[in-house]
Structures are given as structure tokens and as C-alpha cells.
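Just one chain is shown here, as C-alpha cells, and it is the form predicted alone.
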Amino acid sequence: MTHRIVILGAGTGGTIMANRLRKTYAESEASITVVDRDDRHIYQPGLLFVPFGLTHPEDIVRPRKRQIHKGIDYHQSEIDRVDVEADRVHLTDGTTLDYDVLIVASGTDLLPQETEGLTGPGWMEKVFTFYTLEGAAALEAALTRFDGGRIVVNFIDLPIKCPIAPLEFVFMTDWYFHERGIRDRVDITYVTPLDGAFTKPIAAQSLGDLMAEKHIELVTEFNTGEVDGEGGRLVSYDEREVPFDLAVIVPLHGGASFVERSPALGDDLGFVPTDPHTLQSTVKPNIFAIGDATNIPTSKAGSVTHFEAEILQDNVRRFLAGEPLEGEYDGHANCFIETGFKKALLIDFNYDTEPLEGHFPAQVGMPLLKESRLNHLGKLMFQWFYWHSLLPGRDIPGIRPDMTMAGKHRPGE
């Protein structure tokens, strides 16, 4: 028999899983057909340096079907949705694929349409976000015409794709002013939700204390009801507001659409309810997810999909035969932060342990929750390893899927 494995997504979780399964599997043990909308696969990080001026939209764009290795199906339509019940995919094409496991990986989609005014006058003239190619493209055009005034960053709420991007673009702000020589003309303020500047105290306390030394204006739980870009200000559900001259908006994040649609599938920001430690859906046994399409508690970030790739890998290969699957996901995901002037920070963490101080990945390393040159090379270097490395399904030596303690320290400690 030949198992039938359909994985809906061909970013970064559906690449890797599909090239990862075929090698667990020959062509005759089991077919892998991937689906996707579009063949432009974008490297995400890679859009946090296209405002600056440090990279351009065509080196971080690749097609999809050539990151997918031979003897995977690749199906270009968008989705329609999924009958759970009835084991099978129907896709706006007309085509439906039966499958034995179903592996979503659709990712998370952006909702700008959800927060008032957010597209409506001002948008892509002083209101911009840095999360979709295009924009990002805008962006560089508009601080390129800047030379002065007060720019305010802000995410509207969680879950949002790689949370630390924001704060990196506040970083990578001051450095570029100071690069034009105009910094002392220009207001920097970070506005967010959260009552710090993360969502773990020690990392908050430590780029807060970052972003002091800066001289970056931090605005915390700040809810935005309103974007008015006519007027430049954002505006708070309890009715504060942050005036602006040029605003950089991450919005609202929600699962894929075609969730929504698939009776049963997701919950109700349409993310798939997935068991955080088997990556299995609470659906059904035979649905799995994997990257920002599910709704496990921890970062929408590449490195937590890499993470977990290997895990669900073992776990497909587990339940089409008919054994226990393992629970050995631990919520790991770890993060350059980069901070301008060619270093970034890292941080490394799990479901149960913060972000501490100390190197990575072990007594010898790369330091955590410190300023470095080496973990700005590092972030440089993880594209190389990206499209060589982590797409084609490859383990990177040294690196654990799991969270290991080795070479941490606890404050006081």
C-alpha cells in the first residue's frame, strides 16, 4: 500500500516536511503532493533589511518548486477548503486529493482589513508595513525621503510572525539615521501591547534597557483601536494616542482562509488546535500541523519550525505504522535580534524556560542576550543555511531540536 501524504503549504514548514518525508519514504512507500497558491517562495527574514537599503526583493525570492526535491508533487491552486470527515482537499482549481495524513502548513495571513483605518487614507504614503514584500519595497522609498521627524513602530497584537522583528526594525532604525547623520532629527518610538518591551522578563528588561541607551521611546500596553494615517496618530482603545509622521504597522495575524472554511479544522482565529508536544491535531489523529499554522504557545518563527520538523517527521513515520507517537517537542525557538551598527542579540528558549544569558549552543558559542558582531554574522549566515540547509531537510550539526541548558545561566547564578 502506498501511504498518501498531502502537506497544504509551501513555505518554510511544507517545504522541509515534504523534502524530510521523502527521505524517510521511497516513491513506491508513499506519495507526497504539496499545494500552494503561488511558486514565490520568500525568505521572511530577509524583508527586516529590504527598508534599509540592505538587501532587494529579488535576492530573497526563490520559486517554491525548485526548494522541493524530486519525486514531490507540487500542485500550483489556492485551497477551497478541507473535509475533515471525509479524508480529502478540495482546491479552487476543481481538483480534490485524498489523503492517509494531512499536514497543514499554510502559515498565518496577514488582516490589515481588521484594524480601523489601517488601509484606508495615509496607507502606503506614511503608513507601512515591513511584513509583505511590497511593502517592505515601499518602505525603503519612503526613509529614504525622511530626514526628520518622529516615526512610531507598532504590532497591533499577538500572535504575529516572528514577535522580535519590531523590535529589530526600531534597532535597525537608529542605526540608519545615525548612518545618514540625521538621528538627532528624528523621534523613534516603540508601541506595543505588552507591558514590556518582550514577552519574558529577562529579555524585556534587557532590551528595554537596550532601547533606553538608544534613546527609543518605549510605549507599553497600548491596544490600537485606530490608525489615522491623515491625521498621523495611532489611537488606543481606551482612547490615548501616539502622534507620527511616518508609521510602521505590523497587523493582525489569522490562520489561512481556507481554515475558516474547513468545518472543524481550526479555531477561531483559524489556527489548527495542535498537541504541543506531538504536533498532532486535536481534530483528528491523522492531521497534523506544523510552523505558524498551528496554535501551540510559542513563537511564529522559522527556527521553531525547523525545530519541530524533526519531530514530526519521526511522528508521520510513527503513525502510518501503527506505533505511539512521541511527545518530545519542547516549544523550542531561538532568535537573532539584530541591534544596527553589525550587531545583533540571540535568545534561545523553550516552553518552560525564558530567554537567559550565558552562549549558544553550548559553554562555547555564540552569546545570549548580548550585544555581538558574531550573532550579526550569524543572522547573515542563517540565509546561506536556509536555502542549503534547512529547506532541503538536513539536520544543522550541533543544533538539538530540543532546548538544552548547557552553557545558561540564571540571573544571580
Given for the second form:
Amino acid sequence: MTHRIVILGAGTGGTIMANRLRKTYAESEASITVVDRDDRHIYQPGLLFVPFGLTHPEDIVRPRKRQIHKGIDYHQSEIDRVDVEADRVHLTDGTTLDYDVLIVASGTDLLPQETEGLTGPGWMEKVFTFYTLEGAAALEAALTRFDGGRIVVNFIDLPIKCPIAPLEFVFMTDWYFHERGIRDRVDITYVTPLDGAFTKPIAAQSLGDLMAEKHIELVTEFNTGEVDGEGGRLVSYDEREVPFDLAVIVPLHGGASFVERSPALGDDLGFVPTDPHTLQSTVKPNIFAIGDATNIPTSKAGSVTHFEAEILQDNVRRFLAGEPLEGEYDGHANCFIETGFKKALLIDFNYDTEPLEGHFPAQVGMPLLKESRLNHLGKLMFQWFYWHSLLPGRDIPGIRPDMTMAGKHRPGE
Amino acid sequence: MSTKTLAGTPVDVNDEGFFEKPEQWTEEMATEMAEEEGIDDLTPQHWQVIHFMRKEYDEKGTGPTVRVLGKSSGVSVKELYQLFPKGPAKVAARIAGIPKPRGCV
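Previous: the form predicted alone; requested now: the form predicted together with its partner chain:
Now the complete complex, all chains and molecules, led by this one.
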């Protein structure tokens, strides 16, 4: 019998899974269908660089279909809903797809309309987001015109994609205005709902110190209730205010809208309840999820998706063969943090181990939690690996899906 | 971790006053802790939030964020801040006797 595998989403997770599973199964053994609403695959880490003119929208977009290998059906349509009971997906173009295994890889949607005032007067004029291609491009124009005043950077609430990106944005802003020679005329403020610069204590300390060194003001425990574009202020639910001339906002995130339209598929925020180790959904055994679409307690980031893919490939094969799922994802994430001036930090962590100092991938390697040029080069080179190694489903030599303690040390060790 | 006496019974709490063992909690303790937080009278709306927090913790193993509270507890985020002015997620979690909600990364 031919297995029917349907993958919803042709972003990082959907593309990797389709290409990997095509290697697992011959075409006579399994059909693989991938669905996405458009044909625009964005290299999302590149969005950070667009506002500073370091890359351009056309350099970070490729057709989705071209990243998907031969022998995989690519179907372009909006998804209407999943009928969990019937093992069937309904597309808005009228097509129905029956499946033996469903992989939800539909990522996360931005929900700017859920924050009062955010898409009101001033949106895309002095209130921007760099989390979309259009927003990042509009922000480039606005930064070019900016010649002094208050810039605030704020993410409304977790979860967000790449939780480190708003911090990178403030570091890059500091560098950008240094380069333009007007840093002294620009106030930069980072406004966060967290109680520190980052969620994990050791990294929060390092990053907080770096912000102080760069004269970036930190406002913590600020839960934005309203963005007043006209009046130029963020207002928190407990009635504090932060004034701005230019605001860079990361809107609330939720799961893809079809998840909410599919009874029992998602949680309150539209993410698929997923076992954090096997990546099987808790909704139904034949539904799996990967990347930003899951509710698992780790970063919504490409590195997470990449590490998950190897585990999920094995578990899907086991499931279809009627074997117990043995693949165990450990929450491994690995992120470069661009800090401006051609330097970057690197962090590597999992469910149990917070980001530590040391070197990656082992004693000899890139420095962890320390600024270095090598990390910056690593970050730039990564785009090549993304298109040519990650998406095709190849393993990167020397990088394993599970985190290793080699090269890491805890404070005081 | 330290021990604190609430409603005449010793309970285990962490440095920030969050319960380590939610099963030690009783409703009388909630009333006493609310007073410590400056909330003199727990209204039916307060209790709605407290019971929702405990239910979420039982089902998911972590307390809800303000956003989930606003979406699913039946009390809007604005009202939540009126009920628990010092921050709904943390203060309500403390009063409801559940561990500090995990911020995910």
C-alpha cells in the first residue's frame, strides 16, 4: 500500500520534511503532498538586515516550489481546515486531501490587529515591524530619513519567532547610527515584557551588560496595551508610557488561521499541542507538527526546526511501520546574535541547559556568549547553508541534532 | 526554597513566594496571600481567574500568560490589570498557589 503523507506549509519545516521523507520512501511507497498559499519562500533571518540596507528583499526570497525535490506534489492554495476525525484536509480551492500522516508545518502568523492602535494612524509611517518583507523594506526608508530622536523597539508578548531578533535589532540600530555619525542624536530604548534582557538568566546578564555598554536603555516588565502612533507613545496595561519618534514593534504571534478553523487541532493561540520529544501531536497519533507551528517550550527558530526534522523523519517512518516512536528531540536551539560592528554572539542550548559560555561545536570552535568576528561570518555564511544544505535535507557535518556539553562551561567552572 | 506559614499551615515556597507544591494550597491561603499583595477583598472575578489558573496548571503543567488569561479566562486583559494591578500572570499565580509561569524562549 502507498502511504499518503500531507505536509501543510512549505517554509523551513515543511520543505525539509518533504525532501527528507522523499529520501526515506520511494515514490511507489509513499506519496508526498505539500500545500502552501503562495510561492514566496523568505529566508527569514535576512529580514533583520533589510532595514539597515545590508541586504535587499529580492536577495532573501526564492520560489517555494524550486526548493522542493522531484517526486513531491506541490499544491498552491489557502488551507480551509483539517478534519481531524476524517483524516482529511480541505483547501479553499475546493480540493480535499486524504492522509495517513499529516505534518503541520504552517508556522506562525503575525497578529498586529490584536494590539490596540498598532495598525491605526502612524502604522508604516512611524510604527513599523521588520518581521515582514514589506515592513522591513518600509523601515529601511524610514531609518534613512531619520536624523535624530527616540527609537523604541518592543515585542508585545511571547511567543515570537527568533526571540533574540528584537535585541539584535537594537544592537544593529546602535551600529547603524554610529556609522552615520549621529549616534549622539539618537536615543535607543528596548522595551520588553520580560524582567530582563532575555529569558534565560546567564544570557540575560551578558546581553544586559552589552546593552549598557552600548548606551541602550532597557525598560522591563512592560506589557504593551496600546501603541499610539499619532501621539508617539507606548502605553502599558498598568498605565506606564514610553514616548517615541519611531517605533519598531514585533506584533503578537499566533498559529496559522486554518488551525483555529479546525476543531480540536490547536490550543488557545492556534499552536498544535505537540509532544516535546517525539513531535507527535497530542491531538491524534497520525498528526505530527514541526517548527513554529508547535506549542513546545523552545524558541520558534529555524535551528530548532532543523534539529527537529531529523527526529521527525525517523518518527514518521516508525509510525507508518507500526513501530514505537523512539526519536527524542531535546529542545536543542542554536542562534547567532548579531551585535553590530561586524561582530556576533553565538548561543547554544536545549530544554534543560540554558545558554552557557565556552565554544561550539566543541573546545575548538566559535566562542559562545562572547562577541566575535568569527560568529558574524558564521551568521552571514549561514544563508548559503540554508538554501543548499538545510532545505534539501542534508546533515551539516559536525553538527548533531542533540545538544552537546563539549566545549561548554558553567559560570565559575 | 523556604517554608512559610499560611492559614496556620506550613507550605513550601521559592524565593519569589511562589508555591513549590500546588497541592498544599487551600482557598483560605489565597485570601491571606491576596492581602499581602494589597488585595483586601477577593471578588467572584478574582476567584474566576484563580480557579482558571489552577485548571490550566493541572492540564498543562505551567500557569498561563496574561495573553492566554485574556483570551480564555473570561476576563479581559484590561480587567485583569484592574484585579491584579501588580501584574496578573505573576500575582494571580502566586495567590493561586502554582509555580511561577514559565516564560518560554
